[in-house]
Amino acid sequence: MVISGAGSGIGRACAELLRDRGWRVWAGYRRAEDGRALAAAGFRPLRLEVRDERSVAEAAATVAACCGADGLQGLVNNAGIAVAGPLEFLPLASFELQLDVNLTGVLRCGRAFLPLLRRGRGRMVNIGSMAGLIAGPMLGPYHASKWALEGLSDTWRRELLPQGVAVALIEPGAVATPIWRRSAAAAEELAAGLPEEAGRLYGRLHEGARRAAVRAEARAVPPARVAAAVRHALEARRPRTRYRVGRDARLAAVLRWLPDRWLDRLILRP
């Protein structure tokens, strides 16, 4: 079992739950301090920088050397970041970074580990978001990455089903993880560097998004809830294709069918 982004949050919760259920967990990390912490906790730390083709290939080779003919039973594509800001003024490099981690990173890992999954008749689980169901202002890069992940996961599921590799997508709502603190700090840093015109045009939306994030964080579910869905996707005889975790994710799945103009007014209300 390989989990990307296992240093904290959802990835760490998945690693702990699956380890306790008897899985041999390769816990992917990017920062050296996370690797040391994972090793101290009894995991097999795996250097896995999803933006780096060489790092992903080396990680796959490391796992292949240990798995042998048995192959790999599971891959959880969890590594992700959240970039916020108005699309008009957002630096293009920030948008590209968002897609590189949340979307292309999943593709890199999937391609690298797929031969092992095929050998082990394993399963791929991608961590999406309710942000891939319904979109709001100021989080355009994040929404774009998660909407695209919906399509990527659907395509992969249909391509790999004849080969015996099942693909599931987890769509959590707000989850109590460090991503809130990190993304909020990054958003404030970005906003501080934007031109004055950006504040004039988008200041109200920025403040509204900030308040919405505070409300969402207050009702966020623990990462263990998401880990339980991942466990089911990996272990169930007939796993679902999608798992919506949290009341807000289930609500988003309903609201997405409203007429666009109604949904615009609902999202933009003060």
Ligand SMILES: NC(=O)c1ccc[n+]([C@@H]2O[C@H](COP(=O)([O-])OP(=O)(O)OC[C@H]3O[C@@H](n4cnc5c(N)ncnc54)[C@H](OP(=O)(O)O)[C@@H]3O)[C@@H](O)[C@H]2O)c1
Contents of the next structure:
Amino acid sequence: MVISGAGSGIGRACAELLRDRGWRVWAGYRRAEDGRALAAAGFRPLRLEVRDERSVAEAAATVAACCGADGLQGLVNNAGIAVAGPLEFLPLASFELQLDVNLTGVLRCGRAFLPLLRRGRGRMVNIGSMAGLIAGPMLGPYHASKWALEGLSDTWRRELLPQGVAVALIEPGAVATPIWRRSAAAAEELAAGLPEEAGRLYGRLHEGARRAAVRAEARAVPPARVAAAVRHALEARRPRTRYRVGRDARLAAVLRWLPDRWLDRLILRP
Ligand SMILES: NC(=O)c1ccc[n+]([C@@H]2O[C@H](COP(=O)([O-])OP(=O)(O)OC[C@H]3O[C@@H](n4cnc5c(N)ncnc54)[C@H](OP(=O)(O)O)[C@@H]3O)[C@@H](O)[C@H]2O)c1
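Given the form predicted alone above, I would also like to look at the protein as it appears in the form predicted together with the ligand.
Everything in the complex follows now, all chains and molecules, and the chain you saw is the first one.
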């Protein structure tokens, strides 16, 4: 199994569960100290920067050299970041970074590991989000990345079905991981660099989104819940195409069928 971004949060929980079930786990990391910690925990550390084509190719070559003719049983495209800010003022570079990691990164890794997955009749599991089902203000880049990942995953599933490679999409609601702290810190930094006009036009929405994030994080489920869904997608005889993890994700899957104007009122209520 290969897992991108396995140093913390959902990736780490997946790595632990799959290791405990006897899989050989290649755990993706970026910083040397994370690689050492992953090795000490019984994983095979795999340097994997999903934004860098060369890093991805080297990672695939490392795994290929080890698994040879057996191929690879699973790829979990987990690495992700959450970029927040008003679409009007957000630097384009931040938007591009968001898509590069959460969307193009999945494409890069999928393409690099597909020959191995085909050989092993393995499966691809992409970590989406309920943010790919319903979009609110101030998290536009993240929503765009996860909505696009819905389309990418559906296309890939239908392209690979005839080749015996199953693709599943996990759509978690709020999960207790460091992404919240990381994203909030990046959002505050970004907001501090925006013109005064941005505060005037979007300050109220920014504050509302910040409060909603605090509430969501307080209700967040442990990452082990997501890992259990990933395990099912990788091991079950008949894996599902989509897994919604958490009550909030299941609710989002229903609410998104409401008329847009109702949802606008619901999402923007003070
Ligand atoms: N937490 C939630 O509420 C939630 C809900 C739905 C979906 N998700 C999704 O779950 C996935 C995992 O997030 P998490 O919540 O577990 O957050 P996390 O603890 O911050 O983990 C994100 C992981 O992605 C890695 N990463 C970030 N950029 C990378 C890059 N360019 N190349 C390779 N690795 C990179 C990080 O590595 P570094 O430590 O090196 O930065 C980290 O290991 C993401 O796709 C996220 O969108 C999370």
